[in-house]
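The chain below stands alone and is given as structure tokens, in the form predicted on its own.
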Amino acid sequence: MTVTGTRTRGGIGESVVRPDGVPKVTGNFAYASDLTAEGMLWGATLRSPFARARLVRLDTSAALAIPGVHAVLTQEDVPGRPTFGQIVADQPVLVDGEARFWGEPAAIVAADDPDTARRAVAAIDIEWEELDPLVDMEEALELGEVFRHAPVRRGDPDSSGPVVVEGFYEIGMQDQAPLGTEAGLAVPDGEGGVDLWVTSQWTHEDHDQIWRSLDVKPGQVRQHPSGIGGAFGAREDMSLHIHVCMLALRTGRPVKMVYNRAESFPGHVHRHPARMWFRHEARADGTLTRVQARILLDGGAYTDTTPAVVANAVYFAVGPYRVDNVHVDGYGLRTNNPPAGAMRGFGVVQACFAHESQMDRLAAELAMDPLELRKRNALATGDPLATTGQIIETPLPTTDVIDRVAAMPLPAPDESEDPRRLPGGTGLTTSRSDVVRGVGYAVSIKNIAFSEAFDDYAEARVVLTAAGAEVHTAAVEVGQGMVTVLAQIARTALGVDRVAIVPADTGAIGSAGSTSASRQTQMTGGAVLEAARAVRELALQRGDGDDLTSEGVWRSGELVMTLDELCESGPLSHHTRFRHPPTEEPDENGQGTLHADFAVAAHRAVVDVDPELGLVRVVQVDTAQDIGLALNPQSVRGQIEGGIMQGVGLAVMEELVLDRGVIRNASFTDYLLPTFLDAPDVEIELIEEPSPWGPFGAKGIGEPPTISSTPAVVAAIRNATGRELNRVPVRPQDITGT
């Protein structure tokens, strides 16, 4: 390892001020929806009302007519291939005969200015008859519409253990309800291709989608990092991509477009909801003998990542834990509801719920404490993944993450007549004497980075100038400061502090992957770290040095040659494609070498209800995450704190209400999120074993915190209520039974 920290400021483990924290607190940072160009057009989308709808009637020539008014395009307009998606292409670029969700584009509209584009949506002659939506996951298994079928068959399948818990479980859909909306800004070349600045997490797999339905060649498609104002997953599937490079193509002008909120909610994929039915065996003294679980996903209309959801789903159905027999079915189903795909933690999240309901219900069965219980079956290195087989060789503290959030100290009890600091809050509907405190716990264990042989790659330039180090990435910040960690990387194995991060168009450097599966950290930061240390190389290498720090080559503690001097002929330059230990395929039964690395997490929830009104206020959330170590510790710390308020929105408020596949509470008036006011206190303990592959130990952190978090919350409202809660997130009426 090549550190040279005692010289360079800002370098790993040091807690670096965000570049770009100064402008979002003050509202000067540039997100997609602020861009602009000269001569701009605004773009808007006619959708379905229906969930399922055969198109009778398109007539655009109404909104044609209206001044102001430049381009209505239909998928008959589609100049190239008529579909795009990220796994399978099957998602009409607009609607092609029939919309199969509610909320489905079926025209464009290019005019002057947003209030002329949202006139000529509402002028289109259109006619649609309505059919009976599929909505039902049990249905649509009856009926084959299955995106992919995932079993798990390992050990002995006649193998029975004397103490037996079963329970059936459901999560609803959530969003991951970024507060900036889906927006778009398409620049036509003038030579028939276009730049585009676009929420995303993923520029080259959206590129390598966009040019296919534009017939162009790929590299008249340039596709650029803009500012993102949250992205959990919502971001790795395209929603107006398409639609607004074709309104540029077609005007020859620049076009924008920026979704309201109530367009937002079907503009991108959520949570897929889940039904789940789970059957726990054991020994008389805890040890698991045999697990089996049949996971229903609902993937909504289209594809999207469904593959790999339900994929997660099944291969950490069991979590954290050893046994030898493990029989488990998931299936991701075709509906007419909204489609899902990636979201923060996607699938693990859901058996998470599951396995971790399962494991109290088992504990109660045995009078055991359920701490114990997880620690007398806890995986470790060296032990067999219980679903796969595949031998975890990667540090794995799963006893050591339980053990440190059972030491810390509980919270007093809180006598404070506060409404803030009751359940319901300043509704003022609950007293103190009527609230019942519980405690509940949850562990988690999740792979980093792509699995099932998934050519992973992160693509990094690093090149030396005489003002300093840049880094040319793809990787799309989201607000999780990658941009952070990857100029600490960067200065810490140059040994230079002046860093900066030069996000790249998809024309400029190859790939660097998903902002999604916990893996840029590892990824992008892998392949700076790599890049760096070969730009310091060259710099010794010109030199003559045995040291690089922001001044210049030293040579036994003299500066032998300044940066000026060094780089006067030239920067100096390398460009590394990092890919992490390579997986395989899943054989017939799901077994396999299939990830590349995992963590471990264990929160402890505490809440006061309030039982006669249903009413739950969650207290505290502590933390031990298996980190590998922390680049930046206070990043670190948020990304936890922020991950476990998703997991508590998903426990106690946040779900998409369908209505025969319509969403009812499309606003966030209605879709309820966790304020300020709902989050918990939260203590974190962070366990630093070095991940084999990670930039100096570092494992990927942003999926764990929410994951274990949701059940910690449920189990503790159990404990509080003695209500069974198998389903999320925990209504009023779950807890009163009215």
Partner chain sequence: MEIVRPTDLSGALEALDSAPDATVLAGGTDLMVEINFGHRHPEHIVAVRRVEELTELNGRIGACVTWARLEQGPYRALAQAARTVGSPQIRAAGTIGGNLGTASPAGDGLPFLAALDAEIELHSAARVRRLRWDEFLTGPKQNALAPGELIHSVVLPDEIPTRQEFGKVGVRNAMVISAVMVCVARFDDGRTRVAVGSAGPTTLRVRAAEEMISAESSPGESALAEFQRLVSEGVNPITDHRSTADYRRHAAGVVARRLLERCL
Given for the second form:
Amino acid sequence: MTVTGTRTRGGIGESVVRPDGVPKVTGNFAYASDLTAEGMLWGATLRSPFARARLVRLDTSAALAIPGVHAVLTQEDVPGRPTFGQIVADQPVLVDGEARFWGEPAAIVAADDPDTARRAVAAIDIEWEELDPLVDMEEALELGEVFRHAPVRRGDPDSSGPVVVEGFYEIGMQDQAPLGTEAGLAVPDGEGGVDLWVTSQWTHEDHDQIWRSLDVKPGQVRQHPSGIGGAFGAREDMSLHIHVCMLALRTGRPVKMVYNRAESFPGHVHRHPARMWFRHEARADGTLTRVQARILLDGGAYTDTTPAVVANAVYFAVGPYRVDNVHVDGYGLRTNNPPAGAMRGFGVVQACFAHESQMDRLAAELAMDPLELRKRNALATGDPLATTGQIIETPLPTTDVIDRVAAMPLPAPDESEDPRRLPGGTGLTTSRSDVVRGVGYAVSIKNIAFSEAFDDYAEARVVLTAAGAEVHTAAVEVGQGMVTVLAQIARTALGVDRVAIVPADTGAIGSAGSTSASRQTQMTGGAVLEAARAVRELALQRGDGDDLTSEGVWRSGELVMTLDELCESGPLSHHTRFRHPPTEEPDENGQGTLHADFAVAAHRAVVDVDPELGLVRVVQVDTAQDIGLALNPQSVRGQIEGGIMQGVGLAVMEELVLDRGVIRNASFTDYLLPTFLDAPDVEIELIEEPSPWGPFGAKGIGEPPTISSTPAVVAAIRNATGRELNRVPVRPQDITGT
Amino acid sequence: MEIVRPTDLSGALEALDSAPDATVLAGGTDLMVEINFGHRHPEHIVAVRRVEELTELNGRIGACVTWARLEQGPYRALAQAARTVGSPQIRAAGTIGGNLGTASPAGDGLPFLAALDAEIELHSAARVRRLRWDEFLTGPKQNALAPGELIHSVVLPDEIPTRQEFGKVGVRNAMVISAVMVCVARFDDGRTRVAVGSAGPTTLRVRAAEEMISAESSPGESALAEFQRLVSEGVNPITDHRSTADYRRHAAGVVARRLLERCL
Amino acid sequence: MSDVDFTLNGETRSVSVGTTQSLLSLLRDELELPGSKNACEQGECGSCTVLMDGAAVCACLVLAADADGSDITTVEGMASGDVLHAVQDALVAGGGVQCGFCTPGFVVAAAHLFESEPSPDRDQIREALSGNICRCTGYGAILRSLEDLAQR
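Now that we've seen the form predicted on its own, could you pull up the form predicted in complex with its partner chain?
Every chain and every other molecule in the complex is listed next, the one we just looked at coming first.
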């Protein structure tokens, strides 16, 4: 390209600051929970106090009689399709005679203010008959309560290696715990339709479910992008969406609903708890010969995304390793536990904890260095994925991530007696002499974007005007920084500095797909790149030039048409629908080209453990991650550090404690999220081998940090203590054995 | 009356006298949680944080002295405990009187009061009385406060143990409710007290361990081990969503031994 | 209802509040200051941190009626006109903001820290902000932002 005019500023590769940074630090950024409208009512929800119960009586008259109460609605009031759900519409909008999980919404209220709404909920006359909940996965399997069984049969079923290790592994229920709870504002349009601002990861998918239940035409529901306080999967399935719209349409007034933290815990899907059995066989030199696994995932009461989570757990059950003989059965079970669905890592987190624990166990059995064992079996470009047989055609630097993380310097031994650097923290339980340091490694592979023949696409429109470029998209920013990266892609592709991201509602543009599966940088980013390149071509044609910059169109180093002149006859615009390479449905043996792209990551955790008290401080987590290209290095680092923290949380503290389906710790007092004093230092090596279809070669980066960080931390605790630790989170009593 | 905000003690006692069912509000860090989640709906509130007499820290500890102030001393183990109360924001508002009013077995300040055999001074319009800590704390979230009565202050004995250490076990390294916590206090003559929180219906003292170790002028390894064993044996914890009875029992002993070692 | 007078972001305000209303609810739902965030309502996340008479406290745990006579500063009162507070500037530049829901609380708590300790070290920053939960960043970028500021 001829160098003309000023270089594009804020393009790819720069640590461009977030456009929403200033509004967020000043408190001026509007989240869904901050929105108001003239004449607005407040919604509230009546929930089942039991994990399973028959609804005997529900009388709303006393609640309706309270002054200031405008509507009290139940399942009978659902105007259209009585159920919703992303894959299978099996969840009643409100309890339909039997509550199937603790906290399931049974009735909704709209009132003048939050206090009146709460009092109305309390005034609803309701009687339940508690039923025996099904809470055990093995029992659910026996009863045939299976959302999906995903098998993998590859290679010789009778093959056997001389060295065998087996293990049982368990994962507790992790919550996404985004800081912003579920919130929505529905505003009736006066013509039977409704505008909705709501916490969401995928506006178009929500929209397709909402209009059906409201019994209106699709265009009569417009779901708008809204400020979202974190998601991590919790918002891929709907929460209060239909409820708040029903109340708005019934009352003819805007209605706002915001869940409090106690409601939020049962009010969204969680990471699937897992029970897993794995058997690894190898030759004496460490070459894997066969892997068998049985994976049970607790899907809770309704389908949600369980079938896809099961698929991920099964297809990544072996990890980034070569092995020819694989036999895996994965089951998603229906129980009366809280519903499970998407959470960062999406099934791979569970499998990775098991396969990496197994690799360490196998290395010990073989008296081999655990990293050497992993490298000996490392999956590379050109190899078949051990489970599905798909030939990996994209770059897959498995050996590289292992070598790079192993080569990073270890943190110096810590001699400090400062409690803030010791297990137990300011509780002053522990002196340095009580501490043993441990180091552990883990490696993971994750698919990027949607798999198994899903028609996965993202739409974007780029419009060039005299004022600069606009990028129109329905892709949801949940905090990860997509708005920054999309603008950078557009700037570089166009050559124009001034780029604004214009969030579009469901009526204004087609779907961008879900903000999940590490997909938006590649998918909506891909769409923006395609559209921006097309607009640049249009500009060059119109200006008969060879370059476009913020000044205008250039020919042979001279400005021939300013941006003003270029857009005089109207803006230049291009709309595109971007698709990734097609994937297939699995055959009956789970074989096929099921995935569009892959990313690998390796983690090394260093922990200080007080073995006598079972207390842990995660000192440092280092990682080498396969990211294709760093579009925004600061943002990449932020995603990796944040993802690691969630993996550390699962390793040592985060768990919803269940008792017959009831969450015993549905509060921030007792569902423990890591604090500043629990945060490890993080050092990062980025491996940049371009993805063939990501914009400028970039890969999705959101999930890998959460996946192998958990087993790395547990491996480090094992290294420090010698304990088996087959369950996460690791609790103090698991370490002390008391 | 809905809320009164007295600025002196007599004003507070008058308000409580005229509405004995009123809820006393100090730092709000416990009461407001109950209110926010709809568990309590007080109709009359006496907000006492402006009452100067209650904020005195001079030989006695006024009920409205905040954790943030106690973190700065003068009592070592209480300062250590104060540093673990909730978050810096909680410590800026929450008070020692609140710990007594709530009377949770997990009250972080209570093991220190138990170890020192503190008395709690209660005032009402009619009388002033003092109760020893274990007469005041009558059960989990239960205390001996009578209607119309106000927690005025904590009165510590004249003789303060020269050695005192506090330790709290939680699953997180900050801002955590204890799985178990211990305060050990030792006088120069070897008399030793050990108080444990979150290990029974109320904060408790382990007398058998105290007697054994008080007799040891310079305890060796075996005495320390015996002390640990007696503490573990002498507590009465439960299993709940925060921890297990067995772990609490074990950890109480370990922490008590470690704190005693620091006192020697 | 109860009448209270207080100073809010430098302005004297007189309002009528409910007996059990929290300061957070008053700020967000009635005084049109939604910058302080409601994420837990029990003092376990710090998202609603405000300055009250010079102390950083959780607005969810302050009874609005008991705020009478207080001087309160919320996140909306941290910047001087268009000039950001140094902590705000540092967090934007250093990538310390992602979803941003915890950010107002971090801004106020960190500003309070720098008020009393202009050059806090790493562990002081970590402890002083241990009552502010961030679910997105893993705290790394927040720490680097504030360490940079401490060294200025």
